[in-house]
Amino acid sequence: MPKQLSATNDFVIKFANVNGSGSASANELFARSILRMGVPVSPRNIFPSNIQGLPTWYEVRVSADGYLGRRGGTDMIVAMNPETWKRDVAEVAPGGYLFYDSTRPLPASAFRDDLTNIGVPLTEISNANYSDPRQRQLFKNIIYVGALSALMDIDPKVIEALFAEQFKGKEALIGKNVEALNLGRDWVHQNLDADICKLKVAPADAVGNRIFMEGNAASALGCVYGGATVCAWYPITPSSSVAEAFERYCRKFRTDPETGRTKFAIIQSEDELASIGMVVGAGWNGARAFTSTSGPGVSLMSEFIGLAYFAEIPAVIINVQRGGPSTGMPTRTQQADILACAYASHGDTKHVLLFPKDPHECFDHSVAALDLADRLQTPVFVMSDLDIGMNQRICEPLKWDDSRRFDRGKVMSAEELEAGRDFGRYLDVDGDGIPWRTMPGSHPSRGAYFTRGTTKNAYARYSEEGADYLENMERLQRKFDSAKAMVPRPVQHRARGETRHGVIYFGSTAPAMDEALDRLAGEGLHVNALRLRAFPFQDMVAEFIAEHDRVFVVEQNRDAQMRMLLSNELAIDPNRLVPVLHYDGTPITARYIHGTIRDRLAQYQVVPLKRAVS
């Protein structure tokens, strides 16, 4: 039998439950308790798209080194779903642990000889203490949290403090949850060897002042701080909580404390097409407006997105990407809308895309998107995904400068119009491709124009003259080129050793990539890295590719969409861009990135400077 896995503050535990069993809150409680002990954690909820009955998993990465991506592999499985037992047990690493409900005896064939089996009669304990069926199920979840806390040395006082926060003002619930917690702890102390589990949690100070929040909530808060007053949306997984959080924050920050009057408009429309239409209308009227959606919603919105692009109306679209195509995997993550959003709508269109890596950047990029939409007078996409949007993640505290002012871009004032300044709605006066606009009602007789989706000349007059169309389309390209200087710049990471190989990545791949780069460097395999944060691509992206023999492009989709976008926009030979693709719906892991790049480097006969350290 392999030696038992032994680690302190460095392991992966996976909970296998049934959707609708109330396990999600208990599993999050487990993760939060470790975080409160000062140890970085990164949980991920992998759940089905039905209401209840199907399998669900909750994976908690505990990392003293602060790695927040999925590592890959499982050290302990909490096997609470008989339907997935075989597959769940199979994925545990040799020497790992199987925690299960031992109320009913299981055949020897259900177990593995190379795992430590930890059986706790959870159902029996719960049934002996609770009579209500729903309470039995809910408190069984808390009982296993208690048992795990005893096995792993998690401080029960920390969990009790979390109960007090969660059920503030409901002391009876606090007491019942503490009672259930102790039922699990007491059983372990009375019946199991204290050292049966060698995965332990010890108090640390590795979290600092970082916060723990979901990307969707951070995006919503960014829209509040970024000045959005209108949100029109249609429910779609996994983006619905953006609009829901925006409403909560607006009721807190956008309600007059004296009169109770609200200073925002949130509309749940009849479909995605209506929602983007409302956003475009609000943007035309001068309001900062956004919608939240996912891939299928973007497909339905395409015609209005094209109108906003061609009529040059600000709009922000927060796309929380999921598995596709069609309905696809609504509750699984991917980065598969890159091309659909970059060229959304028909004809020649190009849109600004922002790629946040965590909740902190979801906040920053949502604020930036609202400024960019106004400055560029165009739709701007914030390309989040389910992994960032719907999972709690440690990140740096959100920051805001109270002296910051919203950048409305080129808006001609009533005074300028009154003074006789020449106004051409689509006139490029300074070569950056961005025309001046007026707000409705700016002046009683000047500055008016027709907003249209059909072709027009620089003064917004209908025209199908080829010269007018060419000038308009070329100006829109100049505007897109001007956006390069406005969007967030890539983040570059230089390897410790000399190398002719690079890697490009973006978005939610970043946490796993950080660890993969360290693993490669530990084996003497050095790779320079560039994290993209926006499209259009700045010149430094092409320069980074040019200085390397090969550049790996890591992304979470089947068709290497970012690789295609890089090749298309920068005229790069695709053979120099090596795809590293992951698209099974689960977040990419450090082990997958490390293993794939390591194997490719071996094919290229790259010799490591030193052997891997075990």
Partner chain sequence: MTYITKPKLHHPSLKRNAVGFTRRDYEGQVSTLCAGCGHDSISAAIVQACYEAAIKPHRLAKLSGIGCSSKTPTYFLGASHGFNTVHGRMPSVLTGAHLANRELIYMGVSGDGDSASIGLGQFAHVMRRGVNMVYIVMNNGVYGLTKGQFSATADKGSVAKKGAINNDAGIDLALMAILMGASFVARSFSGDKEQLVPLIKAAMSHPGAAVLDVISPCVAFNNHKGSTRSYDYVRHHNEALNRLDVITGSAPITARYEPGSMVEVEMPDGTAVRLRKNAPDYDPSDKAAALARIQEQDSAGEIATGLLYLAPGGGTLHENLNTVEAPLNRLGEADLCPGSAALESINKSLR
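Coords for the form predicted together with the partner chain, given the form predicted on its own:
Chain alone follows, minus partners and molecules.
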């Protein structure tokens, strides 16, 4: 018997499946059941750019401490895909567990001697009980959930309750699923030693009232609450589920119950050039509009983004970032569109970016983006990524204040025009660089103007005069500065001890960073942390950097794009910003951040505070 990893509520289990085998819902059921026992989990899908037949993995981190970042390493593999068996088994930590379908005998060479092998004849059990091939496949998945629940002490009542919710109104299905669950449980009880698996789940109270949600659904819901009525999109992983969820929520909340007519318009356009064009057209005409896309889509949209910047048209772009161009890596996560979005398009352009860290912020930032786009009359990006967008994540419940009103910004009404108020579309009346606009069709004789990119004066008349161009460009810069006071502020975490070192991070890196900070602090290595939530950067970002000798900038791309943006925009010596980069397509881990920062600090000869004191 090899040495066995032993842990309660603190391990990583990875499911290796074949895409299209129906495993996704069984795996989610497994994760949810642990969550319902009050134990935090963070699952992650690792999937190829294919629908059927290729390998796919689902990694579930169980963490009593509530760490939701990817931990790295695997304690148990559920090896359901013969094709990836070798590498799946190789990945398990020594002392870990290999759970597999033992229906067909496997050669001894397929196993490692430092793992505990738990074979359950899943196919045999399933085939003995079901005759329909599809059912055999689907229930085999439920049977392994049953077996795992028995091995890990997951309460079957919790799983039964989940079935009851999932199949509400279809009682027969509930019974069938419970039956399959018990097939797995019974087999384990009858054939295996009760203690063969020392990875256990015990009831806890560490989840509280938090919710479990995908970021893309949260972004979509934010667009519903924020009053978006027009959505134009072109399918692209990992962003498609934003538009799909928007449609689902709109059908539910925005359909007139009597007439069946809709208070929204969704267009699946011919390409991203058209999606952003539609968003710009709708924004120009006073409807709140958004598109959801990913890197390649942003590239195609760039020309329009520049037009919207210069013509000052509200537009919201939800960019669910992924790795690189074309197919393959794109189904992996990255934060590699920072510069492409911050400076998207030709000419002197700069755009507002928001960086949500989890689904809760995806919701809040989408709502905020719609307000900001109207207030600032400019494109606003919500910079999500695959890691938060397409994985369910525990987060604070979504909140809405019913007294909240949409901030439509500076729209001159027909009454104001009628009263003789001066209207110059690009006139800086209030000193904040933000001009007033009128809606097409609102007044019979006043307020009409012709919209162009540049080549205009403050009254929107055609002008190629240098002075008019300069005035306009300087006003746009003032407007961008005004945005600083409106975008979400960074969040600071002060270290418990004095330190000359800081770290800046953003977006989906947050949970891994929180954990890394704890680990570093546990070793007496103190680092102050600042989580960016938006671009343009507020003064406190520059102040934070100034306060420290060195500031690590943690990001998930190769070129240290945020570091570049910081040094460029805040005129900071790049040598003071130390890049910590992770970009192999897997979500960044606490281990990686902790290890990298610890090693760097050692190079700088930082003595851990604890050791220095004792």
